[in-house]
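Take a look at this single chain, the form predicted alone, given in C-alpha cells.
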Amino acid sequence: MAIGKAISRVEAGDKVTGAARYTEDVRVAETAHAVLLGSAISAGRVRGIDTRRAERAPGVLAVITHLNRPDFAAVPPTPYTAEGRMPLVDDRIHYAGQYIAVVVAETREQAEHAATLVVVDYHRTSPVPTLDAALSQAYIPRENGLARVPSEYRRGNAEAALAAAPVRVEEEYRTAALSHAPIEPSSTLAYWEGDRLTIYDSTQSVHMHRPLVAIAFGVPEDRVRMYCSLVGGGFGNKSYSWPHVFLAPMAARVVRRPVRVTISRKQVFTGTGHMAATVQTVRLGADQDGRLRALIHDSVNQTSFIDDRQETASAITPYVYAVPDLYARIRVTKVNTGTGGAMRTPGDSAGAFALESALDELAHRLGMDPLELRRRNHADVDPVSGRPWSGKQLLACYDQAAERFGWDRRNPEPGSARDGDDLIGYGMAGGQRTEHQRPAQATVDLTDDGTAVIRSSMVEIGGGGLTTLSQIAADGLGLPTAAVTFQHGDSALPAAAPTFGSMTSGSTGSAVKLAAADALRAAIDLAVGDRRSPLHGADPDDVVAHEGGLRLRDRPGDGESYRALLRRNRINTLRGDGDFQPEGEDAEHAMATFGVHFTEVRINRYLPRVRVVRHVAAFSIGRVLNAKTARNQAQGGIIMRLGAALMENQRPDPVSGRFISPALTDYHVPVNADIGEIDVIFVEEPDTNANPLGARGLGEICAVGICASVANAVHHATGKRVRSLPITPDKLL
C-alpha cells in the first residue's frame, strides 16, 4: 500500500534545486510592476495627495489613488473577504499601512523610487491604539458572513453552578497579536484580454477567491482564471483576498498591460492580516474530586474599524470537556489596526492557552495530577450535540505520550527539579479542534502508458498535499506513487477544498479516493467485458488493482496490466470522477481532532530565559497518510506555537497604534537554535465515519495546546504563573 508510507515529497527535488515555480517566478511579456504606498498614520483622512513628481519619474506608467481609480464593485462579506472595505474607495484612514496609492512603472525599482515622491497631506485624528484602550467598548458582534461560530453558547446555568462549586479558579489570560512570517511575501500578477482576466496569485484557494475578483470587476466568474502553482508558506494569511489581489487587476486595466504586485516584507506584517490579541477570562468550578461543574470562558479580541473579525478563542470550549454547566462568549472591540485574519489554528490555539492554563491551576489547587484531572473530565461524546465522536483516541494519546515523556517520574512540587543553575519544569496540556469539511472534486485519468494523472485545483502550501494525494490515487489503482502526476493550482480544474482549515486530507483526499475508485471500476468493466482479456467474464467484485494492472483476488496469476488493456482496446484514457460531499449538520457523528502535549523547560535562575529542551506530543487524526510528511507537519506546528509561547509579539505603539516591529529584524520567530527535541506520536485508527478516506486534518491540531503546556512547565519550574504571552525573561524576574 502507498498510503501511510514515509515517502518524500514529490515536489522536493524542484524545491531544493530551484526549479519550483512560485507566483513571483511566473513571467509574462511586457509585465509592469506596481508598488503599494501605505498610510503613515493610523486614523484620519487623506486631505490631499500630490502625485505630480511621481508621475514624471522615469518609467512611471500610472499613479492610482482614490481620486482617479476606475470604478469597481464592493465584494459582499464572505469568510474569504479579507476586508469589508475595498481598497482606495475613499479618503478615510483606518490603520497604519492601509494602501492609499498604487504606483505602476516599467520596473519595480522605478516604482519604488516614484512612490517616495508622492506627497500626502493627512488630517490626523486620535486613534484607538491598543486592545486595553478599547476593552470597555467590547461588544458581541452581529452575525455576518465573517462569523464562523455563534458568539455565545450556553449550557445549563454556569453562574449558579460556579457559585455552588467547592473549588473555584478565576483568572485572566492574554495572548499577543501575532504576525504571519512566510518565506514568500504575497504576490499577484494580473492581465486582461478583453473582459477575460488571468491572475497568478499566491493564494491558498484559487476557487474560493476567483468569484470575489469577478464580482469586484463586474465580469462573469467563468471569465476569471486563477493560478497558483506553489505557495511559500501560508499559515492562513493567504486564505483571504487581501487588497493587493484587487489592486493588481485594477492597475492592469489602467495601464493595459500585465501588472505584478509583490508586497514588501514589512507589508506582510500590515497588509495580510495577523492573529488578533486577546484578553480572556476563564472561571472554573469543580468538586474536590476534580469533576468540573461549571466553566465560563469569555474572550475579547481587537478588530479593525472596518470589520467585526472574531478571534474565536472560546469557540471550542463547549466541546472539549464533560462540563454540565457552561457559558462561552466571544466579543470584539474596535482598534485602529488592520483586520485580523486566520493564523494557524485561529481561535483554538489562543483559547487553549487560557483554558488549559486554568485547568493546570485547578489541578494545583486540588493537589491533583493535571493529566488525571483531564482524564476525569474526558468527553466520551460531543457535549454540545450528544452525538458520538466519529473517532477519538485521546485517552490513548494521554497514555502513550505520558509514557514516552516519563510524566510519572515528575515531582509535582514547583521548583523541585534542578540541574546546577537550571530550574527544570514539566508541563502538559490537551488540544482539540473541530474537524471542518468542504465539498471537493477531483478526476483521476488512467492512461495507456500505465500511469495516472490527478486533476484538482488543490494548492500546495508546503504541507505535503501533492504527495499524500498522489499516494491516495496510487493506492486506489495499484500503482507506484512515482507513476502518478498531479495537475493542480488552476481554477479551470475540478474544485478542491481550500488548502486551509486542515481540509485537504479529509475533503480533497476523499475526492481523489473516489475518483481513483471510479477509474478502477471503469478499467475492471472494460477487462471483464473484453473477450481478449484473461479477466473476461470474471465477477467484477473479484477483480482488484495490483502492481500496475488488474488481477483476480484469489488467483494472482490471472490478470493483465493497464497498458495492455487500454492499448488493446485503443483507449488513451479512462477517467474517474470523484465528488466528495460532506454530511454537514445531518452527520451522525461529531468530528474533531485531538492531541496532547508534554513539555520540559529549563530556566537559568540568573538569566530566566525559557528553553524548551524536550517536547512530546500525541495526536488522534484518524488515518495517517504519510508518516514522514505527517511528522514534519506536526513538528512545524509545534515549533510555530513555541514562537507564540516564548517570543512572538506584534506590539502596538501605545500612542499611534502602529505595529512597532513589522519586520523580521524585530519580530522574532524560532530558529534552529531555539528548538530542542520534538517527539511526535500518532495514535492511528482510520475514521471512515468522518469520510471515505478515514483521515482527519493534522495541520491545525498540532498547534493547539503548546502555549499552555509551556506555561504550565514554567510554573512547575519556578512556581510563578505567567498568564500573558509571550513568556519573556522580564516576566520571570
Second form
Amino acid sequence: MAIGKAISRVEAGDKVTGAARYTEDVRVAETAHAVLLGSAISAGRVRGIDTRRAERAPGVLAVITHLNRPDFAAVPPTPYTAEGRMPLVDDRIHYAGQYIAVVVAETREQAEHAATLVVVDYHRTSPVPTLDAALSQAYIPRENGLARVPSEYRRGNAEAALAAAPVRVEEEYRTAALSHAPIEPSSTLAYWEGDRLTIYDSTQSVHMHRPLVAIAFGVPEDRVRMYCSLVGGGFGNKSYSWPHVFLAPMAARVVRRPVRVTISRKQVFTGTGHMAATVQTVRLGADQDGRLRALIHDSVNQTSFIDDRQETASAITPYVYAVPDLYARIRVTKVNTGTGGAMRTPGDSAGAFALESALDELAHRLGMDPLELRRRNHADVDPVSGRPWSGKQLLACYDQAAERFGWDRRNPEPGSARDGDDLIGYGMAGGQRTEHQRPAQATVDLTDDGTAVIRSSMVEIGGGGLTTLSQIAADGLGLPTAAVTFQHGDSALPAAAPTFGSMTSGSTGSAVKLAAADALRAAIDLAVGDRRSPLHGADPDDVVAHEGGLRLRDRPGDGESYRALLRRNRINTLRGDGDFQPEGEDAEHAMATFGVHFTEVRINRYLPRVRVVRHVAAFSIGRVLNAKTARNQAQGGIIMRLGAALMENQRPDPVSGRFISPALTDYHVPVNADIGEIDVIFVEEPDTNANPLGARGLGEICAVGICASVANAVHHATGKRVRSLPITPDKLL
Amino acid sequence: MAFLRPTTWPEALAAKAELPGAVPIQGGTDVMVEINFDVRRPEALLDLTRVAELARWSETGGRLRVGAGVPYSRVIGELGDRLPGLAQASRTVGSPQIRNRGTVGGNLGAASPAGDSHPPLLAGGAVIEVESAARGVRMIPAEEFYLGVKRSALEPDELIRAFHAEPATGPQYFSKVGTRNAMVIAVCSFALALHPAERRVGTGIGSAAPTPLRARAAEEFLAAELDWAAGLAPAGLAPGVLARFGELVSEAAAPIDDVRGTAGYRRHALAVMARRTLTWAWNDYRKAREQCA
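Having seen the form predicted alone, I'd like the form predicted in complex with its partner chain now, please.
So here's everything in the complex, that chain up top.
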C-alpha cells in the first residue's frame, strides 16, 4: 500500500534545488511589466491624476487609469472575484493601497520608476478607520455572493434558557486582523492571441478562476487557458481573483504584448486580503453538572465599503456541542479597509478562540476539568440536522491527546505550577470544521511503459497533494508511487476541486481514485478478452492489480505486466476517467473534521512573554493519505495559529485606517526559535461515508482551536484571562 | 540614482564631500530596506564595501579601533572576548546572513533608537571616529553621537571610519526583548558594563527613547552602592540596590507606544533587564574576585 506511507513530497527535490517553476518563473518572449500604483489615502476620490511625466519616462508603454481604461465586459461573480468592484472602474477610493493606476514598461524597474512620477490630486473624505469606530453601525449583510453562510441561526429560545441557567459566562472576545503573508507575492502573466487569452496566475484553483476572467473580458471560457503549477504559499489569499488578476489581461490588451504583474511585498498585505478583525460575545448557560443549556455567539467583523464579507466566526457554533437552545449571529460593519478574504481557517479559527475560551471560563467557574466539560457536551449527532456524524472520532482524540500530553498531571488551580521564575500553564481547546466537497475530475492514463499519468488541474499549494494523489493512483493500479507522474495546474486538464477549503484529499483524491479504478477496469477488460493473455477468459472480478500488472486474486502466478499487455495490443495509453460528485444536502451523514489541542506555556513571572514549549493535537480526519505530509501540514497549521495567538496583529492606523505593518519587518510571524515541541496524533478511521477514498480534509481543521488552547494555558499559568488576541506581554503585566 | 564605488578612504571622503546627499552603504541591511519601502530615494549610494581598511580592526596601546565595515559575525567571532557586551548584542541581530552583512558602522550611520549595537557602545564608553575631506577627523563619544530619531552628530560631508573602545576590564551584559525570539527589532534593550578599575558603571538603553541613551542616575547610584573592593560579601547585592537600579534605569527612558510594544511594557521590561544584567554581571565580578583572592 502506498496510501498512508510517510514518503517525502514528489516535488521536494525541485523545490530545494530551485528547479521548481512558480508563476513568476515563467518566461514569455516580449513580456512587458506592469506596476500597480496604490492610493495613498483610504477614503475619497481621485480628483485629478497627471500621468504625463510617467508616460514620458524611459521604457514606459502605457499608464492606465480610470480615465483611459478599456471597459470590462461584465463584473464576474463574487465570492471568487475577490472584490465586487472592478479595478479602475471609477474615481472612488475605498481603502489605502487600492489600485488607481497601472504603469506598463519594458522592465519592472522602469515601471516602478515611472509609477513614482504619477501625480495624484486626491479629494479626501473622512475615513472610518477601525472596527471599533464602526462597531455601533454593525448590520446583518444581505444575502449576496459574499454573505456565504446564513447570518443567523436559532434553535429553541436561547435568551430564555440563558436567563434560567444556574451558571453563566458572558464575555467579549476580540481577534486581530491578520495577514496571510505567504512567501510568494501574487503574480499574473497574461497574453492575448486574438480573443484567446493565456494566463499564468498564482491561484489556488485554475478552474474556479478561469471563468471569472472570461466573464470580465467577455470571451467564452474555452478561449481562456489558465496555468498554475505551484503556489508558494496562499493560506487562502490565492483562493480569489484579486484586482491584479484582471489588470494584467487588461494591460496586455492595451499594449498588445504579454504583460506580467507581480505585486510588491507590501501589496501582498493590502492587495490580496486579510482575515478581518472580529469582536465576539459568547454567552453560555449551564447546569451545575456542566451540561450546556444555552449558547449565544454573536460576531461582528470589519468589512470594506465595497463588499459585505463575513468572517464567519459563529457559523460553526451550532454544530459543535449538544446545546438545546442556541443563537448564532454574524454581522459586519464598514471600515475603510480592503475586502477581507478567507484565511486559514476562515471563520472557525476566530470563532473557536471565543467559544473555546468561554468554555474554559465556564469550567473554571464550575470547578470542573475543561476536558470533562467538553465530554459532557459531546454532540453524538449533528445538533443542527440530527443526522449521524460520519466518522467522528473526537472522544478518541480527547483520550489519546490528553494521555500523550499528560493532562492528568494538571493541578486545576491557576498559578499552581512553577519552575524557578517560570509560571507553567496547561490549556486545552477543541476544534471543528465543516467538511466541504466539490465535484472533481481526473483521468489516470496507464501507459505501455508500465507507468501512469494523472491528469487533473489541481494546484499544489504546499500541502502535499501532488504526492498524496500519486499515492492514490499508485495503489489503484498496483504501481510504486515513483511510477506515477502528475500533469496538473492547467485549465485544459480535467477540473480538479480547488486547492482550498480542505478539498484536495476528499474531492480531487476521490476523482483520482475513481480514475485509477476505471483505468484498471479497462486493463482487466483488455486482458480477459485477449487470447494471448494468461488472464484470458478470467472473471474480471477475480483479477487484481499487482506490482506493475494484473494477476488472479487467488493464483498469484497467473498474470502479466501492463507493459506486456499494452504493447502486445499496440495500445499506447489506457485512460481511466474519474468524476467525483459529492452527495448533496440529502446525504445520510453529517460531515466534519474534528480536533483537540493541548498546550503547555511557560511565562517568566517578571517579563511575561508567553512561550509555547509543548503542544499536542489530535485530529479526526478519516483516512490519512501520507503520514509525513499530514504531520507536516498539521504542524504548519498549528504554527500559523500560534502566530495569531502570540504576535500577529495587522493593526489599523486609528486615524486613516491604513494598516500600520504592511511588511514582514513589522508583521511578525513565528520563527523557528519560537516553536517548541509539536506532537500530532491522527485517530484514523477510513470514512467511506464521506467519499470513496475515506479521507477528509486536514489543511483547515489543524488550525482551529490553537489560540484558545494557548489563552486557556495562559490563564492556568497566571490566573489572567486574556480575551483579546494576540496575547502580548503588556496584557499580562 | 548614482552608485559610487570608491576603493580608498580618501576617494570615499572626496565623493561624500562632492555629493553630501549620497547615502553610505555597507551591508545594506538598513539602507536597502528603506529604499525598498520608498522611505527615501537618495540621489546617490556610496558603496563603502570596497574600502578594504574599513573591514579591519586593530589593538594598540590597550585600545581597540574597529573599522566601520567589520560585520557583526566578525565582532562575535574575533572580538567576543574583548567586547563581550557588543558581541552579545551582535548575536541578537537578524539571521546569520544579516550578521554577515550588517556592520556596527552601518548601525551608527542609521542611528535608529532600536539599533542593537548602541546600548553596549554607550555602556562601554565607545568613541566614534568620523572624518571629512575638509575638516579631517573628529572623535565623538557615543553619548554625544545620537541626536534624535535616526539623527546623529555626523555632518553631511562626514563618514564614519571606526569606533574606538577599551577591551572590557569587567563584566558586560546585553539584554533585549523582542516580539519573537529571532529576526526581530528590539522592543527595548539594555546594556551594562562594569568598569572596576575606575569603579564606574556604564549603561545603555535601546528602543525606549528618541535616541539610545545612558541611564546616568542609575550608573551613579550603582557605582556608589557597589562594594567594589570586597565584592565578596556573600549576598553581594542587597535586593534594595537591585530594585532601585531597575527603577532608575526605567525612569531614564522616555518610551512610546508603537507596533512593537507599549510604553508601559517598555518601562517595566527595562527594569527587569537592568536587574537581570546586574545580577549576572555582579555574579561574574564576585567569582573573578574570589578566584583572585
